[in-house]
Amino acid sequence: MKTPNTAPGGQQPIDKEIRRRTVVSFSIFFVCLTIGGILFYKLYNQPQSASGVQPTLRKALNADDKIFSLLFSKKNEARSFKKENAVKNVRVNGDVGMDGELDTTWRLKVARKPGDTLVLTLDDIKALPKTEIVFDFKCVEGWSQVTWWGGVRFSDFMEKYNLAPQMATKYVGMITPDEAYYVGNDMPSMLQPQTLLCYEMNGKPLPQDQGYPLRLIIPVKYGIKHLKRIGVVYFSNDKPKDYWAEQGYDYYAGL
């Protein structure tokens, strides 16, 4: 007499079904692996665009930029910490645009429009109300540090120097004096109340390797957007050039 789960020839139906499903699963896996490999090869070997990355990947990054921009709100601030939580030895997140030391001839150039440039000293900037922030500085390399900074709110700076027409533009561009490093940030993020034109770190003047005499601190962005040693500020409705976006990173770089 045959048992209920035994088929003619002695093979159990349940074992046969397991074998069939295993063959089907591995077949699907290898087909998907092959298709994925072909797509990756085609994507990887696409010619790079002017933005320094393959067009398909750049389209995906641009789509992410739009989504993050729509979700942004000035009310969403980076978490603040107490000063005693700030590290004493602040890590340097890059040195592009930092060659050589600046002397007292440094001036901040604010290009309001073509042919109209406002030139300011560090004392001009320090004359504005001082703001301090202690927050968790995040780098795209995967590390973070709680750091303490002092300076002037970018929004206060814009109001002080009657830059209302420029506030209506979409972007702010910044360049180091040697033009080796440059970033572009969206205006809403720049006007967020935690964004500073920063001249102090840990209650003291900025060290040379941290952007002396003036750097950007923008807590809603990764460190690649916190330009050190600001030389020029300008405004645009088109995306300003951005050093790391040209290397294949996303332009928005928001948290």
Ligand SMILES: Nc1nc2c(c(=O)[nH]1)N[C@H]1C(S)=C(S)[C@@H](COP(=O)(O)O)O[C@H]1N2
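Positions refer to the first chain, counted from 1. Rigid core (definition): largest C-alpha set, two forms, superposition within 1.5 Å. These numbers were taken from a predicted model, which means no experiment stands behind them. First, how it differs from the form predicted together with this ligand.
- The Cα position of T22 differs by 2 Å or more between the two forms after fitting on the rigid core.
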The other form holds:
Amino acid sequence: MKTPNTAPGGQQPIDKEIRRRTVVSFSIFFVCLTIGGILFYKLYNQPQSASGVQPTLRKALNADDKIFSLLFSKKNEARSFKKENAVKNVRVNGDVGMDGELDTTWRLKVARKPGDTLVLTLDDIKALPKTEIVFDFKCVEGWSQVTWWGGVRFSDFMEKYNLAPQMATKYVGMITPDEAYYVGNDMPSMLQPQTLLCYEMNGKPLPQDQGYPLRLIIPVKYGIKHLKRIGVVYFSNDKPKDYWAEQGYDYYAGL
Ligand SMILES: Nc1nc2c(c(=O)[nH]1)N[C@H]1C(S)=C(S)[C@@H](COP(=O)(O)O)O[C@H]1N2
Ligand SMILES: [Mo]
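Starting from the form predicted alone above, please write out the structure of the form predicted together with this ligand.
Every chain and every other molecule in the complex is listed next, the one we just looked at coming first.
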């Protein structure tokens, strides 16, 4: 590369160099402007297709659509990890509605409609196809942990128990057996394929303090929505009552 001559008494080479660069910059600018003008003219005079805009523009818009729909679906999916990345000592946080221990006499009550409740055992739930997920569990308090869970997809559960009419409601409510902890989640998040009725952690039955026999795992939401120890599930078009929303936290609590 040529370095400007800054030898004492010789300012002229620098002025020359500046002039040269100015000429080069303007030339490049005008060449680009001309090419841009020609391309624009060609594009503008393209016959319009049935889609209402020039085919080249339509192509660009279609590509744009594709990118955004991909981003959108990714946005609604929590990143998943390998099982090896899951922590062994899973933090226990929140014990509202978790007094005492539960055993096999536990039943899941699914209120299909007022006066019409489906009563299920843990074995009924385990008989459905099993899905596992490893994801970064995030609590609003500011901690997060990569954890590994297993259970049945809520969407599979809804399908197997013929709950299609209930799928048309806006919200799913869940309550602990003692009714002390309760959450509401929007149906699209509940039907998202990573949402599980979970009965395993790290490949083993769910420990008592993690919500034995059944808890919710809903990776697109903060920890507050992952109700441990499900007693009742119900469906509603109004927002179900929500423990932490009542304390002023965001109802949606999405990630
Ligand atoms: N029954 C019940 N479920 C609960 C809570 C609770 O207090 N009671 N706390 C919630 C909160 S704030 C978090 S962060 C997660 C923590 O789950 P973990 O104990 O498995 O880490 O559970 C959620 N589910
Ligand atoms: Mo939390």
